[in-house]
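Below you'll find only one chain, the form predicted alone, shown as structure tokens.
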Amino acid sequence: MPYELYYWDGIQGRGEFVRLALEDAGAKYIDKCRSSTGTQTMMEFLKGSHGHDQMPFAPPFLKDGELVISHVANILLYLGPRLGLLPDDEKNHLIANGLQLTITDFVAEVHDAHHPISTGDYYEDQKTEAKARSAAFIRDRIPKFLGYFERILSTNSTGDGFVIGNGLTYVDLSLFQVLEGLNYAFPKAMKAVEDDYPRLALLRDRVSKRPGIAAYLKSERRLPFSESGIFRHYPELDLNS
């Protein structure tokens, strides 16, 4: 049975960090919010009414066969040796799930930037917060996650440009996404530092080039950015605006 992943329609948003996984893998799965049903079904999920004895918070969660799994971290870890984007021994497990747990921290500060206040107000109701966080976020935060992340790559000798053993994983797929996001979202910002992380503008590129990922990124299932999403570009937002 293919998988089943319940995220929002017409967003990216954090489902696409599993869809990524997803389609790097070649895996059979149904994105169930792009159907006619999808949502109600993912929402009878949510409110508890679907006769299911698990609950998720909130999406994305997956679904396979009765198995309900839900958070991006703890769904790249299940999927993860399955699509064969994890090595098999326990410790890479909880190394990779600790840097995708990384991964959420930040791209929830990428969030704030545009959302310091509120995530039930409208941005144009806290552009003024919106303004001194973001150049908060770009001044301190970027440099402090890109530049672990960085390091982590620099630290791996056998990883061949990649983050964990000698092969890619589903953290290098989020880091890729994480990357494309911010480019989108802080062009300037981005643009001023893109030498000062030479490793991981290299795994961005690599992963962009690999089969089942270049041929996503050309579908009509790879979404737009948009200013709906997690990664949002506000000019007003960006470098020295």
Second form
Number of protein chains: 2
Amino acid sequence: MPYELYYWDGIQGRGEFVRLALEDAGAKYIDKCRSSTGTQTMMEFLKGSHGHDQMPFAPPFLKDGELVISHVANILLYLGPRLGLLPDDEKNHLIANGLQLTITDFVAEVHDAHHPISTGDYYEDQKTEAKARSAAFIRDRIPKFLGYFERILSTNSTGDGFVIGNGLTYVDLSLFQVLEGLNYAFPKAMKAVEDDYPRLALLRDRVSKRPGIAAYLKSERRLPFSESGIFRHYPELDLNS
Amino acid sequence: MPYELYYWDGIQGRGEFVRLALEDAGAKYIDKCRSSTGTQTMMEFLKGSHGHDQMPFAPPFLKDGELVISHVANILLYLGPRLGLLPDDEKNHLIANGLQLTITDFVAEVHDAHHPISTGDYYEDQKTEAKARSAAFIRDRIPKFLGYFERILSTNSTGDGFVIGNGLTYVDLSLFQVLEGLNYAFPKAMKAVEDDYPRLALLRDRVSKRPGIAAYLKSERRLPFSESGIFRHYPELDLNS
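Take the protein just shown as the form predicted alone and give its structure as the form predicted in complex with another copy of the chain.
Starting with the chain above, the whole complex follows.
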């Protein structure tokens, strides 16, 4: 039975971190909300129509048989060993999950760079505050997070170019997505620091060439980044704008 | 060997979610940064002195022998079955982790209510923006998150008053902490909705009376809430201020 992925249609969003794992592994899955009735089905889960154990707070969630699994990091921790994207031992699970949760926090900050006051309001209504938050994000947060992952890559003595051990994990795929997104959203800021993170640049390039990922990126299933997603390109929020 | 908890000294902060689990279970642990050299030891881990596998992005982290585990939800998923605070089967792990990650997101929003622009700047430098974000938080986000957990409690057919199954899990303890914190930070806003979440109110009361928790709350180990923590009481950010 194929996995069922539930996520808002029309954007990459947080669902993309799950898609990249499924696509890299060549797993069978249905992107439910890209069918005509999928969004309605998703809303039924969110409303609680399927009861306590199948009532996520928000998308994305993954359905595998009777299991309904919510939150990106939780979904990836479940899929990782099944898709060959995480060694199946406790220590590596703990390390991968800690790193993935750091990415989760980073992604939330990316979102809040354009929505610092209220998720429920338009960007245009919080533009001044978004400019201030984005400046701090570019100045303080990008170096803090990317610097950390660069150090993680450089101190991994067991594998050259991987975040954990000597093979690819879902954390590498998620880092690829973060780098793609940052380069889309903040091209000038990222250009200014492009020499600071050589191992991350190599990882990004290498992941893009993996057969499953390369095929996916060329397909219609890979939606473009846009100003409805998490990584948004508003030129006025970029460096020196 | 006792668990070693690493977290900033002087505040409850995110470390408190881990402390409540350890205290409820009566587990042996050392709150490392409350000793004279603990913070220095913690900084060594953060700097990467102990290598790739023991280099968290940020506190809290837990050390158990050679394992270094970072992020609250990750730590609790590890401790849960060991402390009798989570049934030891995959389905319950996935549900508990999904709920705990929803709490994680909520706690990050609580923090950003007083720091909407930059974590690196003082509250006083972003007071106007904090007022706007707190208004949206009180109006939209408190009902969304608390309403969700109230529904989770009301739809749990297997146990009366617990989030999962028919016994206490670490998610119940974390919800208790969120409710305590919100009542400290936003007393007027919480007073206005006190009748809306009867099951959460009961959970809060019940958790406070558990022997391990009651003893802990009376002890010197339980630091008071303060304006250095995540849940801060700034009267001007509360309802109708």
